[in-house]
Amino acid sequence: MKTLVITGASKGIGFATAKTFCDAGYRVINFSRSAAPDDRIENHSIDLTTEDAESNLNEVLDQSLESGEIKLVHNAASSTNDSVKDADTQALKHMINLNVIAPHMLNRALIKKMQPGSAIIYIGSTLSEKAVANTYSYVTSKHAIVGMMRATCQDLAGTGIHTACICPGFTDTEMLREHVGHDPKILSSIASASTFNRLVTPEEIADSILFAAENPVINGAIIHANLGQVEV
């Protein structure tokens, strides 16, 4: 059976692309720290930014996983509203465990059991390439995940193992309606930055995803799932 192993699987757009995988026939292992309300999801609670995560991650993927064909998304992330100018050195650093060394954590333990047909999907963003103001660290680590993807592509030339980064446009997920504070009107005025003059869904993010990982053919690529942004 193909599997998917996926972090931050328990809401939003990690859910969405969770029960996508299943309903395309996979079995789905999630890492995060609450369960994912899906019975044909496999949960395991741990916390990917302690100094204990990886050998954690090690003890349960080596007991419960076998060498196959293995998509790894790279969902995980939080975000915060910080500058260059006020940003905390200690939140930095738990912004960066949790976007970027925990994929790095993952591939250790996961390449090595991956074969041909495998895929390492991260899930990047809008500001992946660009910033916004009052987003430092979260763009900090956005576009480091861009350059993750991109030497993961290089490192596993010839291995049969393809990768690419899903970059979200503003998404409808309980993420960025925190991030707004649930103002109906903040989310009005974002929705009307895309083409549509709506919100992603989780859905369509999810959907993307899967084309990713089952298509080698975008190795290395980059995919704006954003609905076309209105330049202004």
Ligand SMILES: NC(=O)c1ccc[n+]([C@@H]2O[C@H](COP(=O)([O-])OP(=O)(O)OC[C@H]3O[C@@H](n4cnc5c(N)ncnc54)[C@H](OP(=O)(O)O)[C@@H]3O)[C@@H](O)[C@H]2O)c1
The other form holds:
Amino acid sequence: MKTLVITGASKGIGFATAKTFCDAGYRVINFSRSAAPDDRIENHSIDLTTEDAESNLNEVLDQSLESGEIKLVHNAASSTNDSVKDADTQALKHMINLNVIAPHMLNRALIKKMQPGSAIIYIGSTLSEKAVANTYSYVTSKHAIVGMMRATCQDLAGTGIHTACICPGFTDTEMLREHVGHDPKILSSIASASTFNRLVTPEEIADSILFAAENPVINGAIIHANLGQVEV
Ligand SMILES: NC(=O)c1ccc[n+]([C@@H]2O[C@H](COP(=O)([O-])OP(=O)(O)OC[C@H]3O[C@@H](n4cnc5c(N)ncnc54)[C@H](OP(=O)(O)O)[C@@H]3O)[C@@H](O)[C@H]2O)c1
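Okay, that one was the form predicted on its own. Can I see the form predicted together with the ligand too?
Below, the chain from earlier opens the complete complex, with every other chain and molecule after it.
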């Protein structure tokens, strides 16, 4: 059976992705602190930033997953508003642990089990290829994800495993709403920055992830899924 292993499927883009893969006939294994509210999803409660995260991941995956066609989606992340002028070192390390080191730990645990047809999909951001002010740590971590994806493509040449980085635009999730302080005016202004004058839905990103995961012609690619951004 085809399997999706995903991080951060308790809500937002991750939850939509987990449901989309369930509907497509996949077994779905999720790692996040809280559970995804859908009985079809196998939840494992893990804080991916802790010292014992790697051993916990390995223990679960060794016990519950055989070799096969595995799609691995690195989705869990956090964001914050900070600047090169004031970013706290520990906070940056914490974000790198979740947004960059956790994908590395899962790659180590799973590549050995991945048969041809498997895929590793990284979730980047519009801020994987550009920066805006006061998103220093997040921009740094999301650029790192692109480097990791490109290195993954090169190192896995000939294995039949492909990789891509899906970069969502402003998507209607808790992360975005918290980021703008739940201010409807800011949300509306953000929506108007898309050429469709609306936010992306989590389901649209989920469909993009499924497409990339099932089509190896998309290998080493960065795909922007943002409805087109209005340039000023
Ligand atoms: N929303 C946007 O506009 C947007 C735009 C560009 C890129 N993205 C990217 O899309 C991805 C999903 O974002 P989202 O908006 O869906 O975010 P979200 O709604 O905040 O969900 C984040 C997920 O990450 C999990 N998570 C957070 N900290 C964790 C930890 N320490 N250990 C384990 N899991 C943890 C959360 O689960 P628990 O809280 O249960 O642990 C949750 O399931 C992220 O990579 C984000 O950078 C989002």
